[in-house]
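So this first bit is one chain, no partners, the form predicted on its own, shown in C-alpha cells.
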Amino acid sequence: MPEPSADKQFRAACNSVQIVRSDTTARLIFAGEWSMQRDSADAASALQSLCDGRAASVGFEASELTGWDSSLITFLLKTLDQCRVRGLGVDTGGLPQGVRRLLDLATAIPERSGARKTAVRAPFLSRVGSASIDLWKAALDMLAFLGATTVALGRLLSGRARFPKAEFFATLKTCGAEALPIVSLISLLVGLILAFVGAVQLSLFGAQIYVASLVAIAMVRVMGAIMTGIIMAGRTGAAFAAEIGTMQVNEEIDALQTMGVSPMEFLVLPRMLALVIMMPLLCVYADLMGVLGGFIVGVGMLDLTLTEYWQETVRSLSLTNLWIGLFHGAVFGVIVALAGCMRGMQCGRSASAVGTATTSAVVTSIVSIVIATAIITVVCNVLGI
C-alpha cells in the first residue's frame, strides 16, 4: 500500500480511532483503551468522516489497541453497514482475532426485516382519535370504580362487608391529627395574604374594617376547603395511591382476591370513609387559622382593635357560608380518596408504575377539586345562596 501524501492524509480528532486516507483506501487505526467509559462522540465523528470520504475500500489496524469491549464491536458493525450501503470493500485482517470472531457471529444471521424501531409520527386525525378513545376508556374505568365503591358501601351499610376497623382508625389518625401542622401553616398564610391584598385596596377608601369580612367569608365559604383539599391531595391522596400501588406490585391485592376478600371493602372503604369524615373537620380548623391570619394583619397593620375585628367577623358570617364550606370539604374528601385509591388499583406491575400512579392521583385530585368548586359555585349562584 503506498504511503499517503501529506495533502491526502486526514486524521480525525479522536482519542481512540484515527482515519488515514490514500487514493483508494481508508484505514481506521485503533489505539488506546476502547471501552464504554470513553466518550463515544469521537467514534461518531470518525464514522461521519469515513462516510464523507471517497475511498474504494476500508481497512483496519489495531496494533496499538490496548483494550476493547462491546463498544468497539458496535462501532465496527456500524462501519460495515456504511461500507455495505456504499459498496466499499472491507478488509478486517488487521483486527484482533477475538474481534473478528465476534463480527462473524454478529453478521452470521441477517437482520430480520422490521426488527428495528422506527419513529413513525401518526397523522393528526389518528392522534385525535386515539386520545378520544383513551379518554372514553378512562371515563368508563372511573365509572366502573365508582360503581364498585358504591356496591361496597352498600354492603357495609347492610353489615355484610369485611371492614378492617384497625385500618380505619389508623387512617383517621393519618388524615386528621398528623395533617394539622401543614394545614395550620398553609391556612394561616392564606389568611394573611387575603387580608394583605384586601387591605391594599380598602385602605384607599378608608374601609379597612371590611378586611375582616373579606377574610371571613372567603375562608369559610370556599378558600379553607380548597386549600385543605389541595393539601390532602398532595399528602394523603398520594399516600393512598403509593400504598395500594405497592400492594399491586407485590401481588398482595391478588392474594386478597384469591382468599375471597374484596379489595374495595378491605382497602378502599376505610380510606374513603376516614377522609370524608376528617375533611370537614379540617376545613373548620383551616377556617379558624385563616381568620387568625387576617386578624394578625388587621390588628398589626391596619390599627384595628380586637373588638372591632371580632365584631365585624361575626356580623359578616352566616350559617349558610359555613354549611357551603363544609359541603365543599365533604365533596373534596370523596374526590381525593377516590382518586388516590383508583390510581393505586390501576397501578402497573413495576416500580416506575407506582410513581406514575402517585403523580396521576395528585393531578386527578387537584383538577377534580377545581372542577367541583366551579360546579358548586355555579349551583349556589343559581339557587341564590
Given for the second form:
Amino acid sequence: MPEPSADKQFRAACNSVQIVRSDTTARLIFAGEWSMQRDSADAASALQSLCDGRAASVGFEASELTGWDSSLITFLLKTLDQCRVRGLGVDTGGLPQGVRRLLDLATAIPERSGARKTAVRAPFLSRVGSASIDLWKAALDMLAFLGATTVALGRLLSGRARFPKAEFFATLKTCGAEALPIVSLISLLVGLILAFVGAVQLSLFGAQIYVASLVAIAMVRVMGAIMTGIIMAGRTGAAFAAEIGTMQVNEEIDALQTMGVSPMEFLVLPRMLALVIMMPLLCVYADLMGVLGGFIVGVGMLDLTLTEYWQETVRSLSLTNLWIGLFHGAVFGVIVALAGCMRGMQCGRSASAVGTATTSAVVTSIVSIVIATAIITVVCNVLGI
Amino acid sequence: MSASEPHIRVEDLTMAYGSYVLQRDLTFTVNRADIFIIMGGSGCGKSTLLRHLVGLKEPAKGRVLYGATDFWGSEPQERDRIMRGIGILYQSGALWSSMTLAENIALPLREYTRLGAGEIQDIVALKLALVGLAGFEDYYPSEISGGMKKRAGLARAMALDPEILFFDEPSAGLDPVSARQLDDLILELRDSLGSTIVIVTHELASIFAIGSNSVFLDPETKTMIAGGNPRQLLQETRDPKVRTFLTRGEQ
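With the form predicted on its own already on screen, would you show the form predicted together with its partner chain?
Below is the whole assembly, all chains and molecules, this chain first.
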C-alpha cells in the first residue's frame, strides 16, 4: 500500500498545466516539475484549448511549480506566439523571474529576415544540367591538376624545382616496403582462387596442367597490377588525400604558397614519383605471389609435380605479358597518386571535408583503375599484343 | 622611421567569392613602420582581406600596390619577390606538421639564401630565442602548446627578416598574459627591425595597445566605414557601429 507522501511525490514529479478562466482572462496554472527528461504533460492540448477559448488576456501562475527547464520555456514561447497572433494581452508577472528573463532574452532580437534557410528543390532538368556542368568542371580540374603536375615534373627534370628528398624516401618506404605484407596476402589468395576456378573446369578435360599457364598469364598480364592498384588506392591514395587535406585545413598549404614554395613540387611530386616507382615493383612481387598461390593448388590438389608446374609456367609466359603488366602498374601508380593528391589539394577547410576527400580519392582511383584496364585491354587487342 | 611613407596601398578593392561580394570599394594605405589593424565584427571579411594582401586570393576588382608595384598586375617572378619580403603568422600557426620547429624555420632559409647548414642552424636558434623558444629546435608542432605554436609560427614568419609581417588573429586562443606578451613582441619587432606590421584582430586590448593605424570593415554595408589611429578613432568617431565596437557596446 503506497504511503500518501509517495503519492504526492508522484504527482509532484509530473508536470501539468491547467487553464482557469474568468470572464475576460485565462490563467495558466503550472505545477510539478517541467523537465525535458519527462513526457511533457498535456501541453499541446492546453495550448489548443487556450486558443479555442475567448479570453481577452492571458495570465500565468506558477506557485505550484517545483522545477523547470527549457521545456517550459519552449511551451511558453509557443503560447506567447499564439497570443500575439490572436492579439491577446499577456501578463507574465506570475512566472518565476528566471523564466521571465529567459523569455525576454529569447524574444529580444527578432529573427533576421532572410536568415532562415529555405530548401529550394530545383526541377529535374535543371538538376541534371547542373550535375553535368559539375562533371565537366571536375574533368577540367583533373586535367588542370595533371598539367600542373607535368609542369612541376618538367621543373624537377630541368633541376629548378625544390625536391624534398627526406619526404620522398619516407614515402618510398611507406608505399613500398610497408605495403608488402598486405600485397603478399591478397595476391597469394587471388592466385589460389584463379587456380581453383580454373582447375574445376580444366580437370573435366584432363587438362589440369593448363592451370599453371592460366594463373601465370592472368596474374602477370593484368590481375597482379589490378590487385596492387586497388590495395594501394585504399592504403596509400587515401593516406595522401588525408595528409594533404589536413594540411589544407591547417593552413599549411597557404604557408607553403606564401613562402613561395610550390605545393605541387613540395607535396605532390615526391608522392607521385614514389608511387610510380614502387607500383611496378610491387606488381612484379604480386605476380610472384600469385603464381605461388596457383602452385600451391596445382601441386597440392591437382597432383602436378613441381617441375611440371614450373615448366608450364615458364613456357606460357612471354616477356610481352610482363611488360604489359608493368605498364598497367605504372599507369595505376599515376592514377592512385594523382587522385589522392588532387582530392587532398581540393579539400575544403573542415574536418568533414577531409573525410570526403579521402573517400573521393579511393573511389576516383578504383573507378579510374577499372576504366584504364578496359582501355589498355582493348588497345592491346587491337594492336595484337 | 620616416613617418608616412606608403608601404602598401589598396585601391578600390572588391573581394568576392564567385558572385557573393564580401566587401567593396576598399581604399587605404599602410605606411612604413605602421602597426596597421584590420578590424571589424566576425564574418566581415578581415581574414579574406589578409588573403588578398598576401597574394593568396586574387581581387575581383581593384589593386594591391606594394610600393609602386601592382601585385596582381605583375609577372609571377615579381610576385614571388614581393612575397619573399613578407612574413605571415597564420591563425593556427600553420607549422608544417611533418617537420620539426628547426626544419620549419630552416625551409625558407634553405629556399632563398645561400647560407650553409651551420649558419642556418645559427639563425634558427636566434629566431627561436627571439620568440622565447630557445632549445625547442627538435620538437614537432604536435608536441607543443597552442601559444608555443603561435610563437614558433612567428619565428618562421621572421625567418627571412621580412619588411612586412602579417598576423591573422594573433591573440585568438591565447590566455591574456600570453596575448600581452605577443603584443609586446610585435611592438619590439616594429621598433627594432622597423618592420611594417598588419594585424587582423578584434581584440580591443591589443587594438588600443599597439595599433597606430586601422581600417574598420562593416559586414552590413559591405565596405570600410572608418580608419585611422584606433585611440583617436575612439575619441572622434560619430559612427554608432564603430563606437559600439570600440567600446564593447557600452556606449
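These numbers were taken from a predicted model, which means no experiment stands behind them. Residue numbers count along the first chain shown, from 1. In this text, the rigid core denotes the largest set of C-alpha atoms whose superposition between the two forms falls within 1.5 Å.
Superposition on the rigid core between these two forms places the CA atom of residue 295 less than 2 Å from its counterpart. Comparing the forms between these two forms, the C-alpha position of residue 304 differs by less than 2 angstroms, with the core used for superposition. Comparing the forms between these two forms, the C-alpha position of residue 352 differs by less than 2 angstroms, with the core used for superposition.
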